[in-house]
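One chain comes next, on its own, written out as structure tokens in the form predicted alone.
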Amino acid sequence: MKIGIVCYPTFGGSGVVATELGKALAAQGHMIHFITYSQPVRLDEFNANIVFHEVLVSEYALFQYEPYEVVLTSKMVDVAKHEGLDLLHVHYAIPHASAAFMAKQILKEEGIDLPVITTLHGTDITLVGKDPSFEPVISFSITHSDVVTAVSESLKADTYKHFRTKKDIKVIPNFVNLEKYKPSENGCARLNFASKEEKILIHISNFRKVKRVDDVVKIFQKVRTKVKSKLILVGDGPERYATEQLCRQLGVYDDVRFVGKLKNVEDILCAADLFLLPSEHESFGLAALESMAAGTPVVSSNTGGIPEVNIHGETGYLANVGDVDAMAEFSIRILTDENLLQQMSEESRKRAALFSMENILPMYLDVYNSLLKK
């Protein structure tokens, strides 16, 4: 098949999860085309199956912002007639699936007919897509998709309940490549960051609100008056400095290293302990399949999809959203009990396992397989 996969390009779920998915299916011999503003991050090593096509946007003096929604929809037109794409699998409903529908409706006027798949991931639907600036448009792009799914049931619900669409969703959820994420022969660079009597708790966001990443910290500060540990923070955003602050005041700053965004967060989950991810919302959680998949468990808010992934008393521990208390008693339950650390860990794994590649790749390709014999 000859795929065109539009998405973001960005460390966000959304583009790491659709970046992925191109690889995989490159693999299996599949001619993957990318569209997008920039080179996506996770595409990052030569394939002779996949070809990055740059969204270019000009700069005209008439428009206060840019018409990127209008230059991607003729990029999506142009490649799906000179590259012979054989669909269109759009990630993330904004501006994606408006755009996928415009490069549709050109395109039948030149007898294609290009079926689009549109893959809802998040804060499309339960944050940016909430704006009712947006919803006629999400609605109509939504119901005029030829095959629509989403990473967790909760967005699927989330979804029916935001828009008017009664459109079938298909619940495809997030995955993981298990192989990057197995122990490594030469071990991990654990001593890089704490001492062998120290404990490594790990968040990895965008350091957006919604993340609350000062949860982390507070939870964290508490974790530390019973636990000898570090505190590693991977990623970036606005509330980076927010954060920084922070651990000055509540006097952790020391045990708290900021590393910045990661291509390969494998190379640093192999040196955690426990995974925070105190969200006030995630629709799936994919930071914290990637923990798991290293068999590190999750101690994190009980909100959206995270409990379709993180089982409470198995995996790891949830809690409410903003209780900070609870999630240092669970942490702290984890870290001062080796058996049940290593009881956590193998169950993190076998769970983890459920979101392998080789389980969820098969369910992308039914949808396009009975999409290509209508």
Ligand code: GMT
Second form
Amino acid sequence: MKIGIVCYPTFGGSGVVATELGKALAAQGHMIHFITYSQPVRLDEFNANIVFHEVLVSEYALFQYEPYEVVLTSKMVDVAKHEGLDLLHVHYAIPHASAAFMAKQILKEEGIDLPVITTLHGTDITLVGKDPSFEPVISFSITHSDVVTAVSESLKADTYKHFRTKKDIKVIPNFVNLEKYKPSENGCARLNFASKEEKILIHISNFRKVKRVDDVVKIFQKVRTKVKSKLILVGDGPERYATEQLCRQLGVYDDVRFVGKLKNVEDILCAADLFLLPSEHESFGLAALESMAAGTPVVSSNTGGIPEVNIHGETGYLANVGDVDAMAEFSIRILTDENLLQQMSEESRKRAALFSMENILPMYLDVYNSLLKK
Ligand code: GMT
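Given the form predicted alone above, I would also like to look at the protein as it appears in the form predicted together with the ligand.
Let's see the whole complex now, leading with the same chain.
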């Protein structure tokens, strides 16, 4: 198949899922065309079955805002026509789903039928998308996509709650590469960051308000009163500075390492003992899944799709959003009981295996094949 994939090229979960999906499809012999404004971060090596098409918006004095969606639409049309795409798979509704609708209409005029699959990822529905300034366009684009998928049952329910659409939504969860994310024998030598007696807690995100990184620091402050430990914060974003300040205020800064945006988080996850994900909203929690695949249990909030991934009492624990006391208590429980830690680590790996690339990829292929048969 010749498949067009439209996504955000950044470190965000939707871009990661789209890129890993494209790479996995390319490995099976499909020809993949990524259409986005810069090279996706996880697309960093030559692959004969992958082409990257850059959406380049030029500046013009008249524009206060550059019309990205118009240029993206034109690029979709161009790639579909000249590369002979069989279908277009857009990740994240805004503005990809509406641009795809427009591209489809333009192509129809030229006698080309381009099936469009829209995958909803999270904040496009639960945060940004439900804003009244986006809602009519998103409702329309969801209804008029050929197939819509969502990454969790919770996100599917949220879509029906916030948008005026009766479109059937198929749930296809996030997936993980079990070869890449796996437990390591020596805990990656604890990264030369923590001693053998110390535990390592980790959090990975884009440091947006929705991630509640301040709660991560508050939980850590409580944990370290009972457990010798260090905290690794991976990623960067708007809350980074406030988080650094909070670490200093709470007197934990010296035991926290900000490592910034990392391309290969698997190199660091294998050293961690516990992953913290106290998000306000989370449609799935790809970072938690990757951590579980590396054998690291998760203490998280019980919001959105997280309970579909992290199982309370098995792969970690869940608590209400903002309940840092409970999350700290659960963390201490896991980190002070080697048997429990070991057991939860094994359960985490086992559960992550349900979301392996091998299990999830055929779900997308089924969707593609059903569209091509029509
Ligand atoms: O987590 C983010 O803020 C990034 C965001 C994105 O769209 O790039 O991630 C969303 O999509 C991921 C992949 O499907 C999900 O695993 C994340 O849970 C989801 N984030 C939120 O719902 C906040």
